[in-house]
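Next comes just one chain, in structure tokens: the form predicted alone.
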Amino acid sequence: MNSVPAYQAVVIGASSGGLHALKKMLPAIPRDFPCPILIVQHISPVSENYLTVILDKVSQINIKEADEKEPILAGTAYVAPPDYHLLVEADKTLSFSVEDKVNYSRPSIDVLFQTAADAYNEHLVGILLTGANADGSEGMSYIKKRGGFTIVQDPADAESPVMPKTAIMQQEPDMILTLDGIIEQLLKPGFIFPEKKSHQ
């Protein structure tokens, strides 16, 4: 029997339609979720980032705007601040960058996914949700290259199908699921949560 991979972090990328998707997905995550979640949602560079306030009010886990140099902790979701790339360092802390936009975006999904893949390697789950551009495709390919697990929202289920479709065309994700299917997969015993042992 193969051992179940021990995932240590989840990264999520979303663009157009992402707020609705995240408002459905994150409240379903239980307080004892055993790893951190790192999120890039494309937002206006002058946004006050009410996204974190909205999501934190409806979620069991702690949801906050990422801070530079803070350690990444389980049971917390970190949202990239407006107009900064969010990066994961080798020591599992967060950092920011104001380098040029990637795929017309800052924060860029690709930047987060690629740096997280370098930090977590095969212990990373990458999830790409609804969106209207190509950001995230390169990052998803890189997560697979480093041994991580990739999930793309079914384009037919996405408010904006372009981003999921582009990712599927560029690489073969491990799973293509509806939003409900993604939630179910994350909570499935033996995927991220340990298998529940039955007592005789």
Given for the second form:
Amino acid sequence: MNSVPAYQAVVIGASSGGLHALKKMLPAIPRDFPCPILIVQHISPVSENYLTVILDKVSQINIKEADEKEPILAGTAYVAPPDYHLLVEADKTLSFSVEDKVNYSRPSIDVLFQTAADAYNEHLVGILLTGANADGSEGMSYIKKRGGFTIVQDPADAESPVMPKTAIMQQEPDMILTLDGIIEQLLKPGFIFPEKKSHQ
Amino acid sequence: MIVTSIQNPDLDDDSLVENVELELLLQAVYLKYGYDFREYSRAHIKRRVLHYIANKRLPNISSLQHELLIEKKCFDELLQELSINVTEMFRGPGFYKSIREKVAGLLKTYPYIKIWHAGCSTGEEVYSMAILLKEEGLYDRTQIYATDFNPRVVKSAREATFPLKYIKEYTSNYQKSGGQESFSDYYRATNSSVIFDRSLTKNMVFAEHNLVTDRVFAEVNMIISRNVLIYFNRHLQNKVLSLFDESLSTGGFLGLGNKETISFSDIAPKYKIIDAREKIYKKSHE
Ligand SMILES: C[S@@+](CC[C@H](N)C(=O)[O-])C[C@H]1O[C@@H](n2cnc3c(N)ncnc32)[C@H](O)[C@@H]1O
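If the structure you just shared is the form predicted alone, then what does the corresponding form predicted in complex with the partner chain look like?
Time for the whole complex; same chain goes first.
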């Protein structure tokens, strides 16, 4: 049974302070990371794709701005473009919407998390990082409801504690960790990576 | 029936049931009202339907179905929920700038220009284009068809009236799009709204038209359809792009939203890219 990985995708939501956090976290992810990563970082609607460019420069995995109806592949991180909501379809492709802001945000973390939870069910890991608003809390609860795994950044470790705090108040996550702790957890054998096999 | 798409072996029972309920609801909407959402991006439709039933305090999607079938009003409400009408004037100013710089000159060689705005929502995009054409000296020989499948927004678009509170943002978009005139010359402001000038509306025709179920109604020289295709799955995108192709005369222009593309469609080989970033294409041959 150990051939089927427990988790098939990781979603990450971040707001203010998120760029620093992501710049620390993503470079630590090795190229052979067996899951795709989907990211919503709140960002000004008129910003170019600089977020993706900066992150890609410092990371080993491929980091790109999400494309419309693009298939989601392991070892790649997809970043929501400015001014679009990013959604996951049941067939594991990405889609967009320009509907009203959710929690004053477009892209919204809740929109990504809820649709990803519907597509991946219990095979999803949700990570909520630093931020100064309430986006992501609903999405984290929804991931839990669908049987997924949730990690919230320790508010004491976050540049802006409000977002992680709000999420923790709404629904107790599976883990509350510092950024370093989150990285360690993501790399732990038996979590996203398969259990280390003893070579015969 | 598109059943395969919902038979995902990984699904836990709740979400499988929900997906079945949603499939049945869309089937019911199609059979009763003729609106076909079955090939829309399902994640989007599901979010909106769940949002609607949460507002109505219904326990699940199935419990909506009966009311939906017997109450037209209920469907009208759901249609508002499913049709995302968010729009602005000169949205993505770079698009209009590119039309000014790369397309207007070519349109000037036409004796008469027909333009179709497909999925025009409340019309902001249509009035923006009219302003641009006026400034380029083209509007007097242009006929604009502006269509949407949501009767409410079509009606509102016809009224040429927009909330005053956005006008600052629109003025800034207008300037970024290369507009050189005084934007306020184009409208009359009241307490809470602005009403655009009759000289802009005179060559516009607004109509209800459903891109999924209706046919081509005219041959046109330019089609603008921005942020509409993103709501369709690939198969439906391809179908609607073929409809656009059927309507476009050779040498005509197609403008899409900046996340949309023709590259995966059957029509791609016939089109030349005019602006890769702003998604402006030219039909180079039949
Ligand atoms: C997000 S708005 C885009 C408005 C405008 N084109 C813009 O870019 O600002 C999408 C519009 O497409 C319309 N729409 C969706 N499905 C449609 C269909 N099948 N036929 C015609 N219009 C449709 C919606 O009613 C909505 O007004």
